[in-house]
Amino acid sequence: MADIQTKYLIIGAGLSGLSSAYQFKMAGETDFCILESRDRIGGRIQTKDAIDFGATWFNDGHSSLLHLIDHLKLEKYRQFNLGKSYFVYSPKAAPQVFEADQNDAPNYRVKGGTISITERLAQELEGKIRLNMLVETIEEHGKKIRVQTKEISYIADKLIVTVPPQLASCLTYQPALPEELIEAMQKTNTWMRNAMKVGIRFKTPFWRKNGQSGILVGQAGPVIELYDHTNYEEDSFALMGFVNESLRELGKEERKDTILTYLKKYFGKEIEEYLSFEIIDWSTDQFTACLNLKPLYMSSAYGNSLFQQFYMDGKLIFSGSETSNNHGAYLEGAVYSGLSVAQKIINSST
């Protein structure tokens, strides 16, 4: 099959890749394409049954994301935090009970779940996204760049790789990328790669009626963070949070029993009257956690200056939440990086 030609090619249909494509469209560009290895868009944004199992919150300091949400005519709403909250500093001691200051800067969620952002972007980019496209090789092809997937190859003038740097380092590049860049990629921690998130749906938000916020934090127990996850319409009620990684060693049912027994101490027997219970372990996602990556010290710092440069003679550049030098490892970082990299390409092409 003949190579597919396109002006701009983007690898990854997560928030960063979709933001870049949207920036191209807003600039009047039509000759671009997105390749996504998964069978869905969104990357580490995943909303199921009104529960965000991936990226969730943002705040007033995240201006690029807020502007995008407004532009897409989406609605944000404040994260519920009213009532008694718990800080567990020891499994053998009573928890510290506190109430969040309602005058503090709020965190927000998006009506419809975080997936509503990527879905709305995808609607704007209809026909530009190719799913189930697993990239194998990226190589220079004269004055252009060639991307080989399992079944087909694409040739582009410019390429944006939005895959997390650790995973991007596992791809084959011809010619090879600079050693210092590969080392920086391998040492950049992939946001969410070790996260396990639990979502528990209920018929009613009983914790609210009991004067509780739904917030529980602390490293001592099976659940290290928990929050109210009632939706915007207040017709779907849930608690959602992060599970202690030590529970990864347990079987599915034992893990669930351990979590429910723990939460029962703070929220009472009503915690057992759930409608659904689900855990998503991002470490098992091959497109988030790179299985064949050599064990190296990983830095929690994001936005390495090496990621801001072009490679392969100005044809290749990286983007994503981890590469962003503004709010790295946040939704804001993904949007900021996606928009700014696309604009950098547009400027370099004029």
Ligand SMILES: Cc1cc2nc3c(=O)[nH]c(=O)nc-3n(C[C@H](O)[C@H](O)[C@H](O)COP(=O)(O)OP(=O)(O)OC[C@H]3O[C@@H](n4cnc5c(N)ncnc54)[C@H](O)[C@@H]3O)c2cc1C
Given for the second form:
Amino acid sequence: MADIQTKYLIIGAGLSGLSSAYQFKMAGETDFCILESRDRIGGRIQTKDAIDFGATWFNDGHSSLLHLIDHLKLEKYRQFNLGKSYFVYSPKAAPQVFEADQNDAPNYRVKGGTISITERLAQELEGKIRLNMLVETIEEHGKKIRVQTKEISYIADKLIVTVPPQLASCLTYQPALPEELIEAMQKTNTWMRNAMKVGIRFKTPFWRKNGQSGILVGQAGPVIELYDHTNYEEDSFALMGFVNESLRELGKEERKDTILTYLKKYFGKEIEEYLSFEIIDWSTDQFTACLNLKPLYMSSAYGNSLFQQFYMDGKLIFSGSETSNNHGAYLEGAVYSGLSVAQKIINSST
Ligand SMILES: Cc1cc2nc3c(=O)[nH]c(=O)nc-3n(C[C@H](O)[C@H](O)[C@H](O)COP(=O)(O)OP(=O)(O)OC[C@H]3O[C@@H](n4cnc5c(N)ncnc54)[C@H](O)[C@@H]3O)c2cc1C
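Please move on to the form predicted together with this ligand, as the form predicted on its own is already shown.
Shown next: the complete complex, the earlier chain at its head.
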């Protein structure tokens, strides 16, 4: 099949890639497209049955994201935290009970779940996103750049790679990228790549009636953080949180029993009357975690200066939350890097 030509090409339809594409559209560009390996958009944003199994919270410091949410006419609301919360330092001892300080800076969620941000962006980008396109090779092609998927290849003037750096280091580049860049990519931890999230839906928010906030924290138990995950409309009720990674060793049913038995101690028998129970383990997600990477020393620093430069003679640039020197690894970093890299490309093309 002949190469498909496009002016600007973006790899990855997560928040960063979609933000870049949106910036192109806002600047009046029409000749661009996004290649996404999965059969869905969103990347590390994944909302199922009103539960955010990927990214959830943001705050007043996340200005690019807040601006985007406003601009897309989406609504934010505060994370519920009223009532008794628990800190468990040992599952064998009584928990410390506390109440969240209502004067603390709020954490927000988006009405419709975090997926509503990427879905709204995708609505604006109709016809520009190609799903099930796993990019394998990126090669310089004279004044252009060629991107090879299994079946099709694309030729572009400029390319933005938003794949998390560690995973992006596993792609094939011709000519090879500078060694120091590959090393920086391999050392840049993909935030939350090992996270396991649990979402448990209920008919009623019984914990609220019992004067509980739904918050339970403590590294020692099978659930290390738990929160109320009632939706904006208050017609879907859930508890959602992070599972202790030691449960990865257990089978599906054993994990579930361990979690429910633990939560019953703090929230009572009503925990057993759940409507649905699901765990998503991001460490098994081949489009987030680089599964064939040898164990190596990882840095917790994000936004390495090597990610701020163009490669392949000004045709290739990296983006995505981990490359951002502003709130790196967060949703904010994804939006900030996505918008600013697209703007950099627009500026360099005029
Ligand atoms: C469990 C969890 C909880 C989180 N909680 C929060 C939170 O509360 N607040 C917060 O701010 N952030 C949170 N984050 C982080 C947040 O999700 C990320 O910072 C953000 O979504 C990253 O967006 P991105 O576009 O940079 O990368 P990604 O979302 O990873 O997007 C990259 C895209 O590239 C695609 N891709 C990968 N390889 C290829 C390939 N070879 N070819 C084509 N496409 C490819 C992927 O499928 C993906 O869609 C959380 C993340 C997880 C996993």
